[in-house]
Amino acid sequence: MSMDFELRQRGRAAIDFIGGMGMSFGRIGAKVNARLAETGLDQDANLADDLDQRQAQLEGALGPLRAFRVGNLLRDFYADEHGRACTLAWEELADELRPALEAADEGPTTLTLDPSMEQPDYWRKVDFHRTRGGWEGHPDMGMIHGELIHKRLVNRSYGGDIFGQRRRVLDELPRKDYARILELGTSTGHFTTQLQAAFPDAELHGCDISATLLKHARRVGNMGGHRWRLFQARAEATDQPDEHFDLVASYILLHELPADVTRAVFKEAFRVLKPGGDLLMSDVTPYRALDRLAQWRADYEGTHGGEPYWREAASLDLAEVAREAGFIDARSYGLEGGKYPWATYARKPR
């Protein structure tokens, strides 16, 4: 989707303020790292095996440090206010942009909603990313999340090109001739857009629990002139035909799910894939690929950032989960020798 719009002064200032907070984390982090070095807690050998014990150990050492407390305060403020700032920016523009959005509701992309779908507790009861009310917390959350939070804030605040990462992970796939693709966790269509670019001749299907986010993904598809087939469903229960797809893929979905649901998602992907079909799941770095200090940092960020299932997800061996579901040739690794994105590839046997 290409929406060219300028933020109003108040909304722009709110987003700039929240985004600018990230500039301070480097200096704060340097002071925290210095304290860890002083206490020897920057060395794995001095850190507890158990993650909860390690957390108590590190918080005991860092708690008196003012930089650590200030960093936590800023982190909490960012988590609580980033969605609010982007909502404010949108509401200043809503009347102006509404006609263009409504026009984009019509086009070649289709959306099938399921008003009878029961929203699972793992989704309904969570304000993911500490977004107030969760993904259905605002009737225009698709616009707010897809065009403001992601494009105007997250892509600026976090290292790396979050959209380029979505494109690069698709280079890991062994084929270019997928005829029918199913994306799990479509959200507002960022990964769908990259799937379209990588496989322009494929028939793209995408599902998500959130009707609000899917409605915006439909606009993205329509504004691009794409014939996406979007539908509301849980990734572990898509209600799609057996052996129907050549590729099942997701990007940054699994860390939003409890471990037992992730296992069910892999079984569902196996069911709907044709024999010989491919699976590609990209998500957060597993703890086994991190040293003990990095594990604690990731766990701490997840706990305080509105990610209730982060530890479960990061503790899974997704290649083994794939093998348990029946896949072969399963492997799980960081792209280009790095830690993120972390890709899991597997194939359904013929």
Ligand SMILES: C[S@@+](CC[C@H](N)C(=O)[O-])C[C@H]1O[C@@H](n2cnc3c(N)ncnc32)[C@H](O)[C@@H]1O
Second form
Amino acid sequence: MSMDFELRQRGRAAIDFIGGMGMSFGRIGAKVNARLAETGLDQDANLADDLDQRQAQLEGALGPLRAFRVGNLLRDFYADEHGRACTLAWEELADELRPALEAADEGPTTLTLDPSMEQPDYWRKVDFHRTRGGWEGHPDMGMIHGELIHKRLVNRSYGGDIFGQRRRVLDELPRKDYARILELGTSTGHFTTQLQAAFPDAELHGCDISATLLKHARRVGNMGGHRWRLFQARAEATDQPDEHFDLVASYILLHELPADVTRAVFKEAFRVLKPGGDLLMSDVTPYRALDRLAQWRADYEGTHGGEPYWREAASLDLAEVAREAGFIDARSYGLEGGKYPWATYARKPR
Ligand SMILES: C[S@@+](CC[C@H](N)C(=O)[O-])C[C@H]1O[C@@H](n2cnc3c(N)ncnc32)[C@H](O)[C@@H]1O
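Please could you give me the other form, the form predicted in complex with the ligand, since above is the form predicted on its own?
Then the entire complex follows, led off by the chain already shown.
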């Protein structure tokens, strides 16, 4: 969004406090690592194969360590409070910013809502990231999540360029001439913005389950002067015509889906792609690319961090899922030799 705004005092302090807490995890983690090294549990060979058994093994070894318990407490506090801090920051600003935001409801970007759309339990019943009420926990969740949590908190405390990563993944695509693109899981439009920059001449469509988040994406599109076509739909049942798109893409949608829904999403992408069309799904690192300790860490954070499908998502081989859906040339890999973001590319045969 091209709108600049200053946080008010209380909101800024709350976000700085939570962000500072996020940055302290590293020092606590060093003590946990030292205990793991002492006990030999930093070695794959000493860790149980089964993830539940490994969890019990590591909790047994680390439980008595104060740094581990403090780390868990801080993580729980961060998870529960980050949404609240950003909501507070927003509510201090809402009266001042609302007129400009509402003005951006009008413009070249269109949004088609479907009030009869069935909201699946795997989405409706989950407080993702432990944000109270989940994706629709506040009428202004688009602003709170897209502009405050992501831009003012996560992007600063995470230590990586979360928007650059969205841009970078698009360099993996073999073509520049996509005429019509469908984005799945558009949310507040962060990835849409990067698709727009990478493919400025393409007709850009984006869907999401959440009307609240899509309304914010519409404002982002309008503020950028973009002609996005947003619509409310499930990625596994988009209601779009067969063979309609040249590219189907998503960024960090899949780890929020049960594995059977992910399989259905790939089949739906196959259906709506033109013959020869491309698929690019970007998401979290699969467990097979991590050692046992790193798998446990990811699993532990997912379990405690409001990501109930992380384990099943990270256990999938997405290239295989793509082949099962009919795609060819499927490959799944970490970018630039790293582990994140993880890209899955595939092509629909001609
Ligand atoms: C982590 S956000 C993705 C964010 C966005 N792609 C980005 O790059 O910032 C996940 C989004 O997927 C949406 N979502 C979850 N399940 C979905 C489904 N089955 N179909 C469409 N959207 C879904 C959620 O409502 C949420 O907006």
